[in-house]
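We begin with a single chain expressed as structure tokens, specifically the form predicted alone.
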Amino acid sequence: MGNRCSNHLGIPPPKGPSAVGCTDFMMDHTAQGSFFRLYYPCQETEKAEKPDWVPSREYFNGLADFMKINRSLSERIFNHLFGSFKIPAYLDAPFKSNGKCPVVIFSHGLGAFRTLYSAICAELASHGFIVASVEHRDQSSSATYYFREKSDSEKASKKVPKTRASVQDNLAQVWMYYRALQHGESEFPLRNKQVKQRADECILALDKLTKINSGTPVQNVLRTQFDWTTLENSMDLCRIAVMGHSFGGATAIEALCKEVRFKCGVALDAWMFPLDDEIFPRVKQPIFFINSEKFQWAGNISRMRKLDSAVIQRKMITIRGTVHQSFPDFTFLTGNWIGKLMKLKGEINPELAIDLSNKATLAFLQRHLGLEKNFNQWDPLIDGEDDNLIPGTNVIMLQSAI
């Protein structure tokens, strides 16, 4: 499969002290559940392999969808391009730490699903945190899927094809591909209907993890080898935090108004339009805006700025050279002049913008989180003290939109 004369592209391994897992967790087969891949540090094993990037062809389905192109034609491209990648992680690996792991609820952005982040995910395994990266089912993921209960006749019949997440035998597969916004319709009302429902399901997925966590035992519709029952006990509920890219970083901001659990969040080039006006003064936790050079503009930095506080530490650098799409995995998967024809990438060398941008993450979460790590040395980048950062935003603001 796809992409074998560019042996220098991939994820980049995460750099941290563990290994990392990943598995993913499926708790109620319907739409309504909850549906996210878990990264955790592991034990380093020789066995476990490393999953696709991309789990299935129905996801290239939905990205040809979101990109608004042929749908047999782009599986064939993307195929091509994307498809020999894996991600930074082992599948299923046991689950191993020395001391319990604070926790991150991750929010992908528009159109993109669970796995493409795995880069920022897998990092932050790496230093010890458990990260759930929430599939969305709001109609906002290029593709999703639930189960339905078969009908008598589907039973009886042995012709329909099991899935290779194969899970109870009487559950049929159902995949839910991204809305377009219709002809005429108006955007906010779509988006500010998802974003509360986003929120909802990072909120879901900590319960289920607090459910885990508590040793109670849960039922994954999906068949994984992964054993839930050894993360008993091994989470820090009182140090959990929320994080997204574009959409997702304003469900973060959505998710820290509706849920205290959440000590601070981090928003990755937040787009802030489907958020009201009205939660601004009641998000009472730190929020860390981490922006791209080129994708913000007046309107939405001041937005952002609506959330400074005189008490409350709220955070904004902006890395020099990069695009929205230089905090998502596709960036580091296309050559440079593919990667800059589509937007996937920016003037600086990706792995090392998503180098910062983990590191301030870092060093923010251990501030908020009381950390007892040594995330603290990479504390000046919360400030933009680095030859690629800017304090702050590049992006000139005039009076009139403050």
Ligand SMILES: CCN(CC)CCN(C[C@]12C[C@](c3ccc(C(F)(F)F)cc3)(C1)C2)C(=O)Cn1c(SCc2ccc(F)cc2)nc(=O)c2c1C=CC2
Given for the second form:
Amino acid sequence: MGNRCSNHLGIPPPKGPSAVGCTDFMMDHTAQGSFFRLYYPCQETEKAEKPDWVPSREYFNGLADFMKINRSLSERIFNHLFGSFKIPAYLDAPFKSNGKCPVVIFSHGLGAFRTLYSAICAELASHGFIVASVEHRDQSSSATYYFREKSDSEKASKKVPKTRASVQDNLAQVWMYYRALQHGESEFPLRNKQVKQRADECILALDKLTKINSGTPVQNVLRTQFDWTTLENSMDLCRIAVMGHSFGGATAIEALCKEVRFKCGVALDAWMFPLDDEIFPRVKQPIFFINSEKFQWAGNISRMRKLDSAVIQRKMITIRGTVHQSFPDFTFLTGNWIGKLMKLKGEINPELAIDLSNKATLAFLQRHLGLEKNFNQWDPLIDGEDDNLIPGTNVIMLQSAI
Ligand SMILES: CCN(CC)CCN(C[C@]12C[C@](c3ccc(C(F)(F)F)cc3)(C1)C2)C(=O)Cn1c(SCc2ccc(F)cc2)nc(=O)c2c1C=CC2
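Output the form predicted together with the named molecule next; the form predicted alone has already been displayed.
Every component of the complex follows; first up is the chain already shown.
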């Protein structure tokens, strides 16, 4: 039962025409630098291996802290449950695309990190997008890291743990973990500060991609086999969208407000709490809200409604039978019972749910980035025209005061 059971679990492979490559980028040795995972169309290749879904065990430690469960016990459970999963992409495979690729910047949710939305990011890349999944350093990630130069005494003592990079560069990994709300601390100031930093990190990632696209040599402090010069002139920098899940959905809206290069946004089960009301009239781009059935509540929906506009396209759909965790990869990685118990799965088949979300997203991106692909075949999904979709929301809204 063990191995039969485990081999039917896994992140669904992308459905688009292109094979998908995956690599990591870290700009410098500071927590202020840009750090993202890149998904892109690649050459079919046998020899490239698929990267680990969770790149190092510290992420599981961070996840345990985030979930307020004991580290040592949970680290072993996570490793046993999730340690062997691979991403449906080829590590450092050579970039290949006919024509320039539209670009998506993706922002993860509270307590997540850059690798946990690979079913969404790889799917977009298989349809010809270049996707940068940012790892935020605002202390909302379960864990993240950067490098610092070792001190002379550390170099001498050789006590700093040996990681791949540190051996070569006398560098020490510095881990930054999730910052929980302190007892009695009010949440809005923290989340509002974080959403602003997160938007800046999305814009910085876009700036790095722009530089890479121009052919200017760009430093990547991570030792990867990927040749970044092959991305010269690969991106269509008039066709850029920003997207995110939950806290990442709010980040996408904040980023739209700050950066006009983002032509539209897709917010997956957006958590609107961190946003200032005063930014809503300043967002001028189209936004697509794709909601789960279980996460939303009237207060959150009413804030999305504040973005409704007669002139700018703002769409909303709800996927029947989904929960908040139907968007991150965990929803594919456990059996039904555990999944439903831990609220990682809803009633709907997880692959059907993410397929509806991805196709609706592609149709919306074609419409507002002016793509000449065949994603308009999925236009009805944008209006919730499917048995598994609800146009707008299922949340009963208090009648707004006349
Ligand atoms: C008690 C902790 N308390 C913290 C404030 C609430 C914790 N929580 C519910 C959780 C995440 C949960 C989770 C993960 C992962 C496993 C695993 F077992 F599969 F690993 C299990 C169970 C625990 C479901 C959420 O925060 C929900 N949420 C999320 S979840 C994003 C995420 C995080 C970690 C992941 F691995 C994957 C996805 N992103 C947001 O932006 C927002 C919210 C709420 C408001 C804004």
